[in-house]
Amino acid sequence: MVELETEEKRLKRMYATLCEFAQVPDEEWNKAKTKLRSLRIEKNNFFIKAGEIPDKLAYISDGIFRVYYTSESGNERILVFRGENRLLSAYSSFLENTVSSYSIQALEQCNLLYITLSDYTALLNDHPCWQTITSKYSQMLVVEKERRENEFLCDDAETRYKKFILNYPGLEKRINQYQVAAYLGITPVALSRIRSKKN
């Protein structure tokens, strides 16, 4: 009984997240719920690896992921972090059924609700609310990408760190210094200097 209540709570949170993009009629949500599956990913395991074709769009009910690229020289650059109540996918690759250029890795034990590409495509064809969600979510990702690019073009490392703290409140306590530095595009030593100045 407790597990069912927990699952119902997760579904309500997912529904609230989707409704931030578009109002989902009860009939459509009830249809979508029948297509959702649960997935647990242990810490350090992957939701998707670069070079793979993603087949899932997920909702994060618990945990944190990093979305990152690995350069030819082996350096990692974290694009974004994804935490609770966020959608998760290599989105353009998911929609286009092509290989992902980045990896998505769990930084904690994570619990997801997900839908497959084929089931999501069926929803898209059934009701315009899913098309609106797709469009608005895509727009959000574009804005997010442009802001990140602007940070690296216009902000120094200290300013990027301040924005990280603002955009991800509490996250610094849940991940390690290397991951924060990889997000900021600096070394852990440089991050330590910035932190010491802040204190």
The other form holds:
Number of protein chains: 2
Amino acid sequence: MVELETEEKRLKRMYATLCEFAQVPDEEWNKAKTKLRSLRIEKNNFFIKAGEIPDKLAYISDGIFRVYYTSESGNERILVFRGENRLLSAYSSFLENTVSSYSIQALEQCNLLYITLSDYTALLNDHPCWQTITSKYSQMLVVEKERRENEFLCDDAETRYKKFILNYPGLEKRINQYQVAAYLGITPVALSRIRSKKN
Amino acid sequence: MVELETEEKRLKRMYATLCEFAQVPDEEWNKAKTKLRSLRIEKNNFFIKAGEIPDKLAYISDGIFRVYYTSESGNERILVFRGENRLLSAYSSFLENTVSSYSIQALEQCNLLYITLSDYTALLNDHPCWQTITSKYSQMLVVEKERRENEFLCDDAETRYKKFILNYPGLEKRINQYQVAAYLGITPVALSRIRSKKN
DNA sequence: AGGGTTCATTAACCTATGTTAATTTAATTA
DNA sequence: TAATTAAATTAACATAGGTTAATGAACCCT
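Can I have the other form now, the form predicted in complex with the DNA, not the form predicted on its own?
In what comes next, the whole complex appears, and the chain from above leads the way.
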């Protein structure tokens, strides 16, 4: 069903993703490419589990992940979804070499390209573009989180649902209701009610 | 009522705040000090208003600010409070030289030390410690936002209120109920109910 | 000290969402 | 295809929090 994509094409897509954060000189990119490894993660398997120390910074070439944790009351809460062409990492923990407080799980069969922490640290020390990427990525996360904070402060569940659809086009068809509800902070029952309001 | 504090002491406090993010060499700190200016902001006045381009990165030596915006429906929503010994800025907008989407207002008479964007940019280019501070500050913001996201996803208003008290010790006595409610994402009436539950 | 302004409390009622459980629909597998 | 499991819908009821309005308390004023 899926066409075989050349490694080259995949790397090109990854390069484009990185360049959204900072200009990466050819020389640096060539260096980085030699550090990249490929990884397939089957549906429901984990990129990292809460309590582990992350050692990978990844690019998602295919598939969807959920970043989530389990609350004290035993409910799963999803912080964010990450799909094709996005970077994937338990970010703060990765940079600070501390345990991750959340888990990252594949919701489909996924393909990654990743670099290890030690290889990434070497890049960081070698050329400022990697520092810039790291910094810009943090800033992007802040903006992302602020938008979500805004939604919780200002919007009811129905509005948040509508924004979810706009924000993650097509995602709704690839994951089940339970995951969407855990992202919105409501129950699957409440989400079903919202969906049935207007057809 | 307030003892006169020497400029020197205030600078020392600011230096300690910066060093929580990265080691700042004496030479760099001396350079930075020559760029710092002092600013007093009276209660209810603004450090920045939504729609303006921020040009200051500040250190709060005294007072409390609220970072907030007004929602479409006209309600004020508070993202975060910033008090003594914390840095203050419409951060992303400051770094990217874009308009701020929120306002920052003094809830008491406040005293700041600040540096302008152009002076800060010069520092950034001069020594890597400033880049590190910037990056670490972003990471701190991400962690802060994640904690708040967690609260909205997992906790009811009463629990959020209790965490607010733990999180901002003493603040409750310095600001009124309206501000606390706007931070918690509930109405003042609801907050009053929560407060009266247990004395 | 009296009169006004602001802020907090309380009450009555309304609505969105949670909870539980039954039912239906869809997806998987024998 | 039938049988089984998983996922989504629906209904009935409970509750947290919103809305409005009235009351009460605290703080300013000349």
